[in-house]
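One chain is shown next in structure tokens, namely the form predicted alone.
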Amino acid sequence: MPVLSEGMFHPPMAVYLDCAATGPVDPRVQREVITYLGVEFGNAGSRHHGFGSRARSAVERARVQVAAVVSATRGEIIFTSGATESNNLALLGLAEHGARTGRFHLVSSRIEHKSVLEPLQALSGRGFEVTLVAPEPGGWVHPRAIRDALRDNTLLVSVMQVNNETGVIQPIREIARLLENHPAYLHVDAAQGFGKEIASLRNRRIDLISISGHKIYAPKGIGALVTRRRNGQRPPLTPLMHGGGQELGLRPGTLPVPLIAGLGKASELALAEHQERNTVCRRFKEILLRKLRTLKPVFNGDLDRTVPQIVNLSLPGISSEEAIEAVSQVAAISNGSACTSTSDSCSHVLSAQKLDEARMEGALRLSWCHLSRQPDWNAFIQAVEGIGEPALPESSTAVGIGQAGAA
């Protein structure tokens, strides 16, 4: 596997392990953002002359790297910043189509992203209904809630493929199934699977999916919204912004050639490596459940339906902020969505599947990626221990993502 250039972290570090609210860039991916930014860095807009040309190629090539990840086609694919902007555009682009022809219910989840409950909430003020349904206990989506919810009105159903706090897989294809015969659009929050959950997201009857580049080893600022055709016509998104034309008209401005052809790179490993990349991590998280067992975890999350990549555990009697202080000079964690973290409040993820306060101020949320190196386990079960004790002098020197660490 690849692994970063070295002098890119400077020890010592901790290892990383809060690959769910970034990963790092993969190397083949830099040099493809380098090439654009240094060399070809012509405005895709340009049409009379060869570097307008090329960076429109680079964009082309994107969208089709871009859109075999998920079984769509070249011209389903709208550029964005990122998934936020992506939830934004598939939400509140819809209203006014909603508006026009009656269709004022939407349903959603109570686990669902901030960019996807705020839009709703901002909706729900424009004369729309909003149902969010709850979670089971192990963090997951009943598809017969879904069902339950449903209207002859409803305009759409949006659930995340992913949860970004849990790592709890939800169940999109029963999701998919159960609408057949509904006209309401399905809207996919996939920036936690997006080229790691693959199957899920080439079903045709989900209408918009949402991705975002750097939770897929590209840079920040670049991700992508999936307007998948059904019979024939696109969903029927009016744009939250106005001038240039770009993008179908939908996100006008410049398109950002570089990052672009980042996530173009990224999209396309991703489909390559994915089965590779998910065997890593299987094995990482085997690792890590089995080195964790002392500390008695309580896992806050059905951990036969999460990635390999992420899980969120309580540990008793340690609230998250403890543990992370702890942990610091062995392993950089968080305590759940990093969109959120300046919030004192606990987490609506977890409060939405009723955990009791102590086990929701407890938790910690663990994620990792292909080119994760294991932390010194023994390390950071010992500062996990001697949390309350008097501190002890440092006796070890900890690693980044690129660096050798303890199995």
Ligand code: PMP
The other form holds:
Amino acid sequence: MPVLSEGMFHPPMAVYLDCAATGPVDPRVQREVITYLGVEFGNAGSRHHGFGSRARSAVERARVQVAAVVSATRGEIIFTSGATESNNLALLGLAEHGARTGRFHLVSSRIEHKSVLEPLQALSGRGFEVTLVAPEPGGWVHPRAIRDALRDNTLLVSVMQVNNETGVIQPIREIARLLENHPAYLHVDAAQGFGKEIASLRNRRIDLISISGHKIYAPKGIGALVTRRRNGQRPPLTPLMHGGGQELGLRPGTLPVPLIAGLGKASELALAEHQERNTVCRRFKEILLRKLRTLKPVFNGDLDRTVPQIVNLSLPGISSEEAIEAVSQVAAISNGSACTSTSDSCSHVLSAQKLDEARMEGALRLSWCHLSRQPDWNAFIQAVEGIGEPALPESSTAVGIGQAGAA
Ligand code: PMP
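Counterpart to the form predicted alone, namely the form predicted in complex with the ligand:
Next comes the full complex, and the chain you just saw is listed first.
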């Protein structure tokens, strides 16, 4: 069976620069997945034969591999379908405990992913009170704002590790520290940082961590929720589904062994290689910033606080739609979710940062990984500078962008 190689990851024309949306599956992970799709197809819940026990071993190995990245124990890992489900399980799953103990207050931020904001909204319709703190203009949540929002009856604080639109790293360590003497559970949506920004997730004050496989070169449809014990007690979650009792009853259903084995392998590789990968990504970023200087970009988010693999920028006078279309033969990039009165894709993140309308309309997100090659930046710049100029005849357009892109 063919395994996707690095070469196939880059079709001849556009270089893929949307790794914050999703990334390629590492060929080593693909091989692991294929093993458990093929010969080792057993059900990890089958106790009476080797097919079942070999599948069970793969799942338990993956649990150890995922746990090692965040210094957790394997019993603290619950496999889910991805970070969306993990966020839902963490937030909605604590509600019953909150109601039972009279803790009806939740603290989070305005820049969280929708898979955090929407469960919070659902909880506010169920009698909980939610405080969403505003970020600083640089796109980070000030720990002081979290501290000021805390109440005696705060059940949970939920703050993401790395923002998916701006790449800004959130001060998780400081937030964990200020909760040292507060009983609130701390949940971190680590979809963008797990396996990349290692140290902050190892903090034992973080009770719940959401993980997504497809951001670390594993397949889509697999993730995990870390449920760390504090003083010997696991966070008192109530399951969202009921069934066969798998995953301590918190996430019932036949385990997707190929995907779990893939997530395990991807986690092991991330832990072993994250420093090297970060160095490659940092170098990519330096080149990108140097090359794009001539376009006079304005950065949306404090550059000093961003991860090495995501940049969000606006180009003066150019809308994100125009720019994405213009460079589409050179690089596949995404918008930073432009916010206009006519658009339904308004970025709640950038508007929370109080950026002006023009800047939000022009926001572009470029995101890469250690496998990305540099696009032809000259062709990229030429394409952006050509916006608004009269279209050239068909043949010359193909030469202008097509050849440059393939160079
Ligand atoms: N949280 C963040 C910060 C994300 O970037 C994403 C994916 N875009 C998610 C949650 C959802 O992850 P998944 O695709 O695994 O459901």
